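The chain below stands alone, shown as structure tokens; this is the form predicted on its own.
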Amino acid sequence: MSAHDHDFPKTTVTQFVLALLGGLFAPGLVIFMIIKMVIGIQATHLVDADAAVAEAKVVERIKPVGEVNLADASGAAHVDKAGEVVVKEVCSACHAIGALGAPKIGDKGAWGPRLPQGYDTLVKHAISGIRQMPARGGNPELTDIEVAGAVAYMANQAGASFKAPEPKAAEAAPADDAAKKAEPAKQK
């Protein structure tokens, strides 16, 4: 048997054209749908003509959902602590034992090279931090006056004679202020 002996059905020209058109129709339809989709997506991404409007939209999209405000639960105004109290509560953690090279409280040998730098320099270092010492001794809630008082206290324990600033007292309560404002109104 030769290869020509098989009886394959004869394909007519009409069948060939229909098969060709059918074979091209499916991929053509897919390409058409992809192009429509891309054009539709691009139509939704219009560029804002005004930069301020675009900036406002960006700010609106990235703004935080919520905000946390921590407040003193007692509602009382802050009262500065005396230097000795700050040293006992915060500074003594390192300065009582000399941790990480911190000069020990009362150690004249350790404080000797530091005292000639002056009170203002020592306070500046305590507020902003120096070497292994964190800013404000690691307590960000300490005021500058509290830190300055603590520096004066520790330095004076080692023989300095620095004058610590006076801690600020709590401000009058808002209710007292309202009462004071109401008194002049009653006098009229």
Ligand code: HEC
Second form
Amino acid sequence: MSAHDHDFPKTTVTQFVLALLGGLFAPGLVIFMIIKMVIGIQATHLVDADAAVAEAKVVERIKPVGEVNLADASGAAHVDKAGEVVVKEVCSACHAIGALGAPKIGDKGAWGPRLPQGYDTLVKHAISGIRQMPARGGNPELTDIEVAGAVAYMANQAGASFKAPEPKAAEAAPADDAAKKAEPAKQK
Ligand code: HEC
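Given the form predicted on its own, state the structure of the form predicted in complex with this ligand.
The next block holds the full complex; its first chain is the one shown before.
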């Protein structure tokens, strides 16, 4: 019994130490896992925040491209051509060679007496036609701005310094749509 009595406290001490270590280890493990979980959640949230920021940045970067694409799409329907382009495609048919007595492009002698009429009058004549000069150079699809741009381009080649109205380019196309939508609202 004495040996058993002697062994009993020994075993209890060992068990106590093991229990103590185990008791410390188990909650330690739990605490460790909780901390890991919290860090993990925080990390996930940080990633989410980064992703949101990154996405916002990407959207911002994509935005202008999207606008341009939209403008190009509607622009395919109608974008005002630059004066130079209109002249090359339409007006030069007569104005390059002076057909039907058209004032030649860059011919200061031919344009000289016409320029003092003023830009607005010349544009009006080009839009509605004058004598052998057909309305809109014979292309009714040209807009006023396109014709005005062509007049400025041709007249400026002959020494004028007319400022053509801004052609409604890619950027102006959505604004044009917005203006169309806004029009009824303005009238009310
Ligand atoms: C079919 C031939 C023809 C084409 C195409 C043509 N023109 Fe002309 N244009 C003329 C002739 C001819 C005149 C001279 C008219 C006159 O004063 O007797 C003229 C004159 C003009 C004048 C001077 C008008 C004035 O009051 O003195 C302008 C500006 C002009 N053209 C602009 C244009 C523009 C812009 C285009 C293209 C969009 C164009 N023309 C295409 C034949 C043409």
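Numbering follows the first chain given and starts at 1. Only the largest set of C-alpha atoms that superpose within 1.5 Å between the two forms is called the rigid core. Since we're looking at a predicted model, the values are computed, not measured.
Report task. Align on the rigid core first; then say whether the Cα of residue 28 has moved by at least 2 Å between the two forms. Result -> True for residue 28: a C-alpha shift of 2 Å or more.
Query raised in the report: When the two forms are laid on each other by their rigid core, does residue 130 show a Cα shift of 2 Å or more between the two forms?
Result: The answer is no; the displacement is under 2 Å.
Query raised in the report: So, does residue 55 move by 2 Å or more at the CA between the two forms, with the core held fixed?
Result: Passes the 2 Å threshold, so yes.
Query raised in the report: What is the magnitude, in angstrom, of the C-alpha shift at residue 16 between the two forms when the rigid core serves as the superposition reference?
Result: Displacement of the alpha carbon, after core fit: 163.5 Å.
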